[in-house]
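As a starting point, one isolated chain is supplied in structure tokens, in the form predicted on its own.
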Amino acid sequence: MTLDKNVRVIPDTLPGIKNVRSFQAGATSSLAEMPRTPKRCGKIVSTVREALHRAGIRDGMTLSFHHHLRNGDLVVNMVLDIVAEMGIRDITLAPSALFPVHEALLRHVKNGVIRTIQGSVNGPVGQAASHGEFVAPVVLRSHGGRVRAIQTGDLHVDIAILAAPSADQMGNVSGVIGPSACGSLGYAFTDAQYADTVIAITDNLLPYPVTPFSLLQTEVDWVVPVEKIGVPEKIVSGTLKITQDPMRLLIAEQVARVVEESGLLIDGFSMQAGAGGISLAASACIRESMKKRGVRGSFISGGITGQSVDMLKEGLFRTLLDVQSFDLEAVASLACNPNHVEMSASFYANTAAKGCVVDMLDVAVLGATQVDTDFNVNVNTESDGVLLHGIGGHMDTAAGAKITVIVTPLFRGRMPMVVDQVITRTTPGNTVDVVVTERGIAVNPGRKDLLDNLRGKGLPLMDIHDLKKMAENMTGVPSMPPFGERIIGIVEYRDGSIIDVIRQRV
């Protein structure tokens, strides 16, 4: 008898090995349970329709998009398509964010094709929502508060659809090179890793391995090699516009003495400044200040601008932390400077983390579309009660900052922005350190510790009542708009409790 000498003896049981399995030559073992998991072969799929197919897709799914191609996405529309052709209906979306080329997917809420919508609502398809378009209440999430929901399982995503500048053959992902580059890819992070079935769509594939990865290929399932998944001049902007308004400087002015008076401005001072005229302007105020103080800071965080990026290069701060590159100086810094670094949305802004970005932000500059007394804030609807913005970063960065101020004009065409309460509540006021108008600043009574540090230094502090009576001087007392009973939103704050529900506009 011979005996084959790779044969060995293994016992039934062992110890620290729960279910013990011989191994076989030529066997596929363990994974079998793995069918989709390919070898050199690769992940790539020829259309859109199969990758769906494969993964599963049937009625009542929940399907996932991220928004760093911005307005210039062309995934988002491509795909429901595709959806509405394959016959399935009741579809609820998880956009990061949508934007106004997203109109057309109103087609398919008319259709049926779309149910809701949980994550952001914007311009044209938050109006819709207003107008009671969709069959239930859409969810509103602050970018925090999404990557909470998912973690949890409060909302589940079964296919995320992953736009992909750059991609190879097993799905590690780039978003710093290529046609549609648009730097860093911090709100897919979250979708990759926890959807049922991810599909990576490309109009750049490229040999294995791409690097430098964002997404990498032990969280994509599918590749789809496509024409066009952006239109590279809507992406990003070349160049962010600094407001020009004597107003908004003035504004911007009056925010950087805030923050120079207020104790943060030494070396170490973190930050977060949108992408709006005015904090940039804002922003840029602060630039001034830290050089003729000598300070040096330790990161910025959020949506990363050319400016950051100056000041990075500049020696002002130390790192960057980008969850969206908004321009195009930020995609080329992410994709060579060291100390510009990619995050995820998580890193950033999940409270249900072990520690996030914004718990470690000094000052966070945000906007409003309205300002109570109570110093709640919205940023959902405009003053005529219609739903047209996504909630973003401002409860996360108002929640953890040292200090939230509030930029706003006293009142945009004929509507004070100060009132005695919100149409809705987005931020709450407990979260909210000061209001910055042209005309005055207001601090939150709660914060006595920055009131005493800003008394006597030429800042034209008022109280909150009295900005609001400035306002309604100038422009009238505003009346309420029209509201039915229905429920049209529900504005879900970052913890997953409910902080405001938003009536259907009639």
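Positions refer to the first chain, counted from 1. Predicted model, so just to flag it, every value in this text is computed and none were measured. By rigid core we mean the largest C-alpha set that fits within 1.5 Å across both forms. First, how it differs from the form predicted in complex with the partner chain.
- With the core held fixed between the two forms, residue 485 has its Cα displaced by under 2 Å.
- When the rigid core is held fixed, the Cα atom of residue 11 travels 2 angstroms or more between the two forms.
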Given for the second form:
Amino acid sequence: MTLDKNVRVIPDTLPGIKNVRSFQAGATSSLAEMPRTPKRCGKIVSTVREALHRAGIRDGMTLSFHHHLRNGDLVVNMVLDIVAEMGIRDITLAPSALFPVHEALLRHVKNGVIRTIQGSVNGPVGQAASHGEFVAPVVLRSHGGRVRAIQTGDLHVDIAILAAPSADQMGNVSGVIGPSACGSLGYAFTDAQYADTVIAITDNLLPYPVTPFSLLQTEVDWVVPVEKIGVPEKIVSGTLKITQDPMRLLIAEQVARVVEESGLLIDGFSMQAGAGGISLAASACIRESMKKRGVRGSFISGGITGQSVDMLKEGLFRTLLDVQSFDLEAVASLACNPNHVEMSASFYANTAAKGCVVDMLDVAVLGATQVDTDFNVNVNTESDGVLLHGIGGHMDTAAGAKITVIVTPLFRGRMPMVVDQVITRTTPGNTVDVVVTERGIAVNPGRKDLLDNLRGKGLPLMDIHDLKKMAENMTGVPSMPPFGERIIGIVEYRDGSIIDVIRQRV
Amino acid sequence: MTNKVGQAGTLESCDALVIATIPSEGEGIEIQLDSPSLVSFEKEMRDAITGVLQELNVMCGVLKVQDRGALDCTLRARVETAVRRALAALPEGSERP
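Swap state to the form predicted in complex with the partner chain from the form predicted on its own:
Let's see the whole complex now, leading with the same chain.
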């Protein structure tokens, strides 16, 4: 027995150390106690099936997905087909959002592979829920609420699937490079952090380390190279065009006027507006107002468009906080502009975090499928009562922003958008401040300060009840759609309380 | 028996395409109504259509209404025009002199 000349005398107890263990070169015993083997180089597995197998997939598990590949996503359907082939049943699907392309998963609902959805639904999947096709009601959460639920354990994710536009063999993931580049991966951070097992699926495996990385090797268990994760032209759009529709432009101009007179359009101004037709046009109008007044804003948050990028370049805003990049300009900017920053959904909107971006927002411009005379907003169900949309960041930004502006035509087709009572309450009226339509603007009577700022400025201010009457005079009073007793959807507020339930359409 | 046909409107949003087929003799009105607003406004729409038919003294015929979210005023105008065109039209299959 040779004596190692490097043997050190280590006492059995040491102050400040709980259990003293002597170092042994090459020993792995201490590592084996770790929940995850830290030094794991061989994360690449050749098939999704094998990765799921190694993750210990079994009946009843919860699988999460993020939606940055939008309608170009091939990963959700790919994985669910394999889950079905493996004979797994009763899966809870936890996507941050779904798109029409995911209609294909309905066959797995019919054959029992998918039990329910927690997170978000869209289009055909929502329609199926409304007609009672899921065994258990779907649970709808906002982007912030989804993070809170995962963080607090209300929603435990067994396996997180990351659609990775680029990845290396250790599982670092980048969203800004690769054939399926989508920009920000903001909604996937929570999944990677909290899921028991994390599988990155990529069609662009690059040498270690891939940079700039956003999802980290410290959280990823397995990396699966596949041929294709997305259809590029359906992931991000080209330049989003500002609407030519005069009615929508009129609403957009009114929004800019409200913002101008709100008292908030001063240096440090911050805002969020979506990529929808009216929101995009409203941003364009606010952009002009800022130029005219020489206002230098602090940040734009949320989904980022080429227009946001232009405003950053023009110096109108200092920072873009990007949870989702909507077009090619946004992706390119995120990749190279240090003031265009990727943010996680938690950083963006999570009430359980120690501070989130929405609380710093001055103005949020948001859409609606219905608003009622108490300023409650419905974004989930259409006027016929069918569940068609997820929540997105609607209730989060409304709660946080100093002024929440709802933009909507007074009626769509012959459906009035301002009604007595919304079919589904998504965002509570106490967080909604202004409703802007092409025929009038209603301010929440709870916001006397805002009302004072807007009075006498030539804006068509109206009581919301008058706005409702004006709509119904043209359209008639709609009958309530017929609902059954069975609850098919649960709308969870961002703090985890239940704000409404959605019943089956009959 | 011969049929006379008239058409009015479009399939644009907020409009309706109405095809009125009016026979030379017969009884009863048939309204084939397709609309995204059926759930909320079916009764109002049927009332609007039959109202116009009564005003024009049309006692029999088939009204095919493909609605795309038209307001009542639009719907009534399209129905009236389609019916008037049908009444003024030559019977189906007949040759222009």
